[in-house]
Partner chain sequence: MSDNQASDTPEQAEFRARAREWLAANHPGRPPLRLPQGALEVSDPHALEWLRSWQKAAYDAGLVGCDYPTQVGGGGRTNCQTVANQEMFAAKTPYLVNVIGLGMGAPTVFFHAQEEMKQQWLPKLFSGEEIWCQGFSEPGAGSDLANQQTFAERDGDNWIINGHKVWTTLAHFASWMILLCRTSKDDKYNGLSYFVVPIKDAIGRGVTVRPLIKMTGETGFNEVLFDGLVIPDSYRLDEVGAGWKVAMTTLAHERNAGQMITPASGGMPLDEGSGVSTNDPASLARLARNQLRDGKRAADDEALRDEIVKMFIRSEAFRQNRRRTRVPELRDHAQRIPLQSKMIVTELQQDMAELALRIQGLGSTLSFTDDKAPDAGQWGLAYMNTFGITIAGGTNEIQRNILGERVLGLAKTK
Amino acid sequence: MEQPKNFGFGEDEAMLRDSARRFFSDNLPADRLHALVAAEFDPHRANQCKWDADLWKQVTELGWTAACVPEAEGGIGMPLVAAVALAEEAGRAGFPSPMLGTFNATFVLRGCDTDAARAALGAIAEGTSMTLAVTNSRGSLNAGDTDVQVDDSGRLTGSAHFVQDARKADRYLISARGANGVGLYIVERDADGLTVAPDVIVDVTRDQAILGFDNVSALEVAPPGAGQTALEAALPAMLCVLSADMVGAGEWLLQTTAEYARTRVQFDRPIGFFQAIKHPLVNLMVEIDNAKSLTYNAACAVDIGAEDQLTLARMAKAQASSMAVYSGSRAVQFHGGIGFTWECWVQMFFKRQLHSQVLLGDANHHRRQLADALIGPVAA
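If we look at the form predicted alone, what structure does this chain have alone?
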């Protein structure tokens, strides 16, 4: 199928993006975000999950999490580029929420093709949040490597690691191995036998945890043997929304740093006058544009069912990850003596970028996968 003009990003998607930008500008400016997630600077503070649940409720009432849920299940049925636009604006605002996890769960559930999965999609359309718990202790997303087992009665034992926004989500979508292969299962947040052990992470806008399962009752949404297929089918879309989040955060860092460079005076001139400042900022602008173009191109490829969608999504994630590190480091450096302080808003987006760039594989990982796919594996 031929790629549509503008990556399939039409008037409806533009209206959704613009409304999201206004919403975050009105409800979550950087000073309010800092007061929400970074008010306490004590390094020995308790591991707390700071977010605005009421703001998240407004987001679900606006229907954003239902954007990619099929209309048959009560959703809006928009293309992936719509979710990418929302993720970009969420990244630009540093929005603490289970938005990316809910999007990712949506993509996986759409590939399950069971009545239980369709019912779960309907719950997402109605405002239920969900996040993936499919990673083992070594960080592998391969369903066959899961550390969770399921018995014949549908009960789970084991653990899932690196679960994003675990303390914000209402439900968890888990991969578990049974006698007949790996399936996918949903567990409620308050399920008996479930434990949530928070990790200490650098990102103050997110939380991460290890889920422990001790004979936990679960709902099967993909039968044993079908879990890997659903996860693999969802991976390109998952890489796209995460890349878009990094693009949005990168845009905030660029705009904020450029404004600082126009106002901070040194040697009787704004520091943006000097080539040591202006040239890296231009380089960052190019890096962001490259990541954004690759992200929307990959999302469009998913929407039209292109055969190379995973290749394009890996290209987007690799570029976005490299850009994320560069955007954060330049912003901190160019803010000078205040750039590394807790009071400077830059630190929130810098840390979000550092966390995002390694999620689902960093730039080196995806470039290695691309090289193996396009050139061939290197002989030992």
The other form holds:
Amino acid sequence: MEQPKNFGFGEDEAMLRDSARRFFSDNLPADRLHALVAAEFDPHRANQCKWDADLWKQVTELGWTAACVPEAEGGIGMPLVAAVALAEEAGRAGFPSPMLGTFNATFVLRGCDTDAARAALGAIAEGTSMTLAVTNSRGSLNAGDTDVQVDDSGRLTGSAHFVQDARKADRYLISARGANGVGLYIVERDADGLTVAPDVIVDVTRDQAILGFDNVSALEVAPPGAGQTALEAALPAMLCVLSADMVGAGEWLLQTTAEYARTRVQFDRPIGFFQAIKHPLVNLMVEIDNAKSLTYNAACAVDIGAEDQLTLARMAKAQASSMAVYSGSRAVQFHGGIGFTWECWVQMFFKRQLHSQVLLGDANHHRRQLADALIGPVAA
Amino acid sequence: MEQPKNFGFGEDEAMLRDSARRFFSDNLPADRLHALVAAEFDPHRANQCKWDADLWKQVTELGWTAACVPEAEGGIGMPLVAAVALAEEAGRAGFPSPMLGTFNATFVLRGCDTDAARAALGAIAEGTSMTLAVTNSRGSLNAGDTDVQVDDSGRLTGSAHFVQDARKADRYLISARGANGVGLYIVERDADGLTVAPDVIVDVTRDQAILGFDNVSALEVAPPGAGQTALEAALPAMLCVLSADMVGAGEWLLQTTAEYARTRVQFDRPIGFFQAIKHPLVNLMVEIDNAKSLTYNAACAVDIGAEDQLTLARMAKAQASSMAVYSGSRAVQFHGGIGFTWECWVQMFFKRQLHSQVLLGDANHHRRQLADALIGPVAA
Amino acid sequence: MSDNQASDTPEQAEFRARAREWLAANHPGRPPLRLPQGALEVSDPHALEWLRSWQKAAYDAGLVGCDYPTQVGGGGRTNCQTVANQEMFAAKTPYLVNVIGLGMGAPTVFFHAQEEMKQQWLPKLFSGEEIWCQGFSEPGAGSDLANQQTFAERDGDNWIINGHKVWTTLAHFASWMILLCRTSKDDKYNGLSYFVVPIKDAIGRGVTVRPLIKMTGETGFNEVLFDGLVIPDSYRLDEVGAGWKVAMTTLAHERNAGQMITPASGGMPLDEGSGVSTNDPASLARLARNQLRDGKRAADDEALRDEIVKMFIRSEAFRQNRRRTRVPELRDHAQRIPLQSKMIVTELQQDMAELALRIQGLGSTLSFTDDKAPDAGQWGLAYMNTFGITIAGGTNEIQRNILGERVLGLAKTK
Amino acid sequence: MSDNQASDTPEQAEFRARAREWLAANHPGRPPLRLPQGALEVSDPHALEWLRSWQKAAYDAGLVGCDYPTQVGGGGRTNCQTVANQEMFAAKTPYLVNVIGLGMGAPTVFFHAQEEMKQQWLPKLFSGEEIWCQGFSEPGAGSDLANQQTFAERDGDNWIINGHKVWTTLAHFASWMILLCRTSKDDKYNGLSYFVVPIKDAIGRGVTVRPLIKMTGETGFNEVLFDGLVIPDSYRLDEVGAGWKVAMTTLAHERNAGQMITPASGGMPLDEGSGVSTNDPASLARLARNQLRDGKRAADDEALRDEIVKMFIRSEAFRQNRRRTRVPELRDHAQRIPLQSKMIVTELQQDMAELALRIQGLGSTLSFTDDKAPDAGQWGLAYMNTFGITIAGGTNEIQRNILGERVLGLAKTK
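Shown: the form predicted alone; wanted: the form predicted in complex with its partner chain:
What follows is the entire complex, opening with the chain shown before.
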């Protein structure tokens, strides 16, 4: 299939991305992020959820979350590459927000051909945030697995695990199993019978929780049977958005460490002089560039409906995941003692990268799936 | 099981090793090896087999090949660690000879409880060289697979492949399938009905051939059924000897490259100043030390009959194989343009290492077997 | 498998038997509270007291400081500390808490202090009654040890100390610090001198100790500020200007390449239930057998299996390398393996912990303070803490320089 | 998938259509003899002639030198060489044999020679009538390009050249060499000057060409000795003492970072039967499906599968990186990706070939001159030849320095 010029990344997308970059550099430089999520530190901390809800409100007012909502539902109707560019900037800022979840929900809902889904997309365009609650207690990556049951009257019982930014999102998009298969449902955060039990997580820029459902009434957006299809169809887009976040965070780690290597003097030389620092930083740059190019390519493939979009998106996530671990590891190591402290901003991105690498499957998982596509299945 | 002191490497073994080291430094420094195997170069060369048969005769007269033959058969009765030390020195010299094959045959024959096997061990002690012919055309690593058949009157028909140093060894130790399973047989190099069809190989310090058997009369050293057991029992020892060869060759590559890095000046400094050279050489040193310690440990485990000897020997070969590739690769790279030429001695060891890594199974093969032993089998 | 006994001298054999007997009868059992992964992370005073009483018991039984002369509180034995360490490890004892004192303080004091000061300091160091810390790192110095800015100025029979040290592990409990500082600005190396300085007794009188928080959220190390601390000249080690030489004694012992073997106890699993040991690849294998990934056991994923086996191989190689260092005939260069040891073990631990996180999948997102975290969240904690050790004591980048220069004879990278 | 066409200018679109049409009618078909893996390995005069006739045909069709002015034999077009290269690759044409001339000689001459010399040299360079080689490397110089010892001494209107160059690929066929040499011993950088010197016509009159044998056993490169070669001053490029500056033009183009796009043809599989392409991970997958290891297909070994997939990912990333360089909005630094390209592609090829050898197992022991070798022994040959490219043109170690310094702004390692 012929791909569009420039990954379909045109003037509108560039303008949106540039405004996002300015927004974060004005509103959430790393020192402010640290003050927000790490400064008031409790060593025996409970499950924190520190974020700036006002900043998020501004983001929705700027139309970022409306970007990929179809024009028919009141959105801007931009391609996935626009969301990818925004996610890359958010990752570069370590932005604590329900942005990834809202993008994920957007692409899932776009695959649900129901009025309720269209209405939910409209709500997103108007600023409502969402997150997915589609993972069971064992962290299964199979869209068909869920610990939530839906009864005939559309009420949910059970639990959803590893729900990202659960205390930031306004609504949840839940997969639940009914008699005829898996359907998708929306529940408001303050719904009766819903409990949000926060996890204590390592990442200081996110929050995560277990949702408990006790006969909770829900809005059906995909009927039983159609839910799994919609989730699977949205997987390539979700992988792209998450990979872009990791690319942005990786670039922050690279540039911050390079800056440190330019200025920190040891043995009478800036440490960037030493190839033991210089060459791994170059290798990290290569890993980031690979992840970035694969991500934009995969997003473009999604936008044009290419057949191999899942293969290309898995490549992007596999590369982004291994890069993510490397970026954090080298940034801490090359910052030396300082990099090992809570005070240093590096730790926030280090942890965000570790968290991101396992979301939606790590590098190993995706490479195993890719092997089937690229080499052929293992003989029985 | 309690292991003996010092891996069982005592004064006798040290003396033998030291004399081997002196022997090679006197008789086969790298320039002489190059003159022997590489100087007369034919770009469209046929299957060469260049070696110094007189030097090999001296080696047998020094009693190296008798070292691990039991005293009862006229040998010295030393432990495997002695053969390992000799193989390490031979690898360091890139010694073209049937030494590895003869050691392999020694350990296989020690596991065959027959008079014919004991007599064959006696012949080894007296200077007869041997090599194994136990691999089929598909390079199977399973001792039970063979393309040679034995009939009721003990005559062999079929072919054995990837036979190492086939044109140097006096006799072949062949696995052949009869009605009651796999037995082991000895055939002289000049036997009637035997053809030796040389391969053209990359390694310039070895030769390799396909043996064709057309109703060849053979001496049975292990009856049908017992051959596979004897081959399998000798595998740990064979892995140790081969790993030791790779350790020696790796050390030659390390020291030669370090010497080059101490003297070669670029950008007004010896290139060893640069961490892009220094650190990989240190990493190579670590890989060699790991392989060496694992090899002596595994050999010691064989000598005391430890239950986990195969596990330990697989660890040694896996480590030695990955080290071997790395050692050759870095030596060529750091020698720069010179390292890329036929004239440079590095190429001989580079190719020997590539050859050794795949003999008896590469790193990947052994790690897969180790996984079953260390983690448990894969669930069905 | 162990060949420890096979090579014992008569003195070692006798000592080993007594140690084994004593340990069988006197293991302190499980602690009444949760201990951190290592002595360097101890921040709870109750944990300190429990560990200190174990160290005292071990010292009284002759298992700590065995090879030091009796005059300075040692056991007066020859090559017995190694035996003691082996037996304590085999008996799965808790770790010794005065780890900086034993590993760096004791040999430095022993080789460089005046006789009467050795007799004052060493017995309480061995017993753990007085905790020691170390003052090498400074905010601007990093791996360049000679770049010390903390200054000691002579004032008659005293010295007045001003400056700022960081990463001073255990300083919040320490009675004494071994301190490298500058006594002359004219010469980078010869302008350094080495002191032992009081910490606990001098707090508020020239010494301030402030905790630093690690990226894990744990405390355990500190920064120490000196503001006109006055100490007597008898606290000086070796000559004025000989600080660099003394520091080399400290560093050699830190890298396990010094003359005195460091007393080391350990082996007790931190978590009886899980049996997690972040040092042991068998823990990884167990984790993989217990962990589901995408509906399959992680232990059934061949690519992960391969990664786990690589850890087993590296771990076994490390053990066998140590064994080979005791065989002079199988060594190429006396320092070749000992100088690798810190670098290898720290990178192995880092890679093992990183692999564990990938085996855990989504479970790895949970903090050790979340009860649901697999293996009590110890792998994530271990992963982050390994950066402390790949950085501290000379980064592993510096270790590679040292190996390349000392063992392979390559030109100095400076 | 390709977005080549989508971004064409009108001129490019028209040119593309014509190129495509011509190529469909004029592909030269399979060669009558076995070609080596690349132009740099050509040593058989028959192979040279066949390849030269292809280059001449492509030049006459306007596919070589498209963006150079018509006065110097070029096509006088704008940004059409890229289009020609894409179409030739898609049409699976043979490679262009005058590769050093096209990639380094032509832009260097074009930007630095006198007008009449350009007109003399460039048309025959483009057509392949005259083969060019390059004289940068010397026995003692390696990656330190400024350390040239070959000396050119002024003698009225002439220069007299003495010295020794190595790794001069294609010198045995070359009419001309671009030559960096020293004209003053006083200044390392400003003492260099740059010349074009005759080779073929001067053999026996001050020039000796001797073949060097590569570790693979192949020839293809040489050493060239200059013993009093006399050349006119009109063969000098740019000013006396400007050699370093001119060399930067050469190197920038060698690294695909220069102003002129190098004419490049290719894509024809070397071995029609096997379909092996040592550039393509699909070849690895195919090899693994055909190869038995220990009774199982290599393609069923999950750890090998994982390694193969990593190659697919790196290969796809390389393709997409090149695509991204054409999107200014998605670039962070103009040179960031172009400067990576040589390093990445050479290491990818090296790693792919090394993996192939492990997939082949015992079959990898066989030389390309053994008929039984799997995939005609091309992987082993490719593996060894990749060291030529990880070393040549500035080792990849130097490439990493350049990237760290120019793109990340790190201090120069010198």
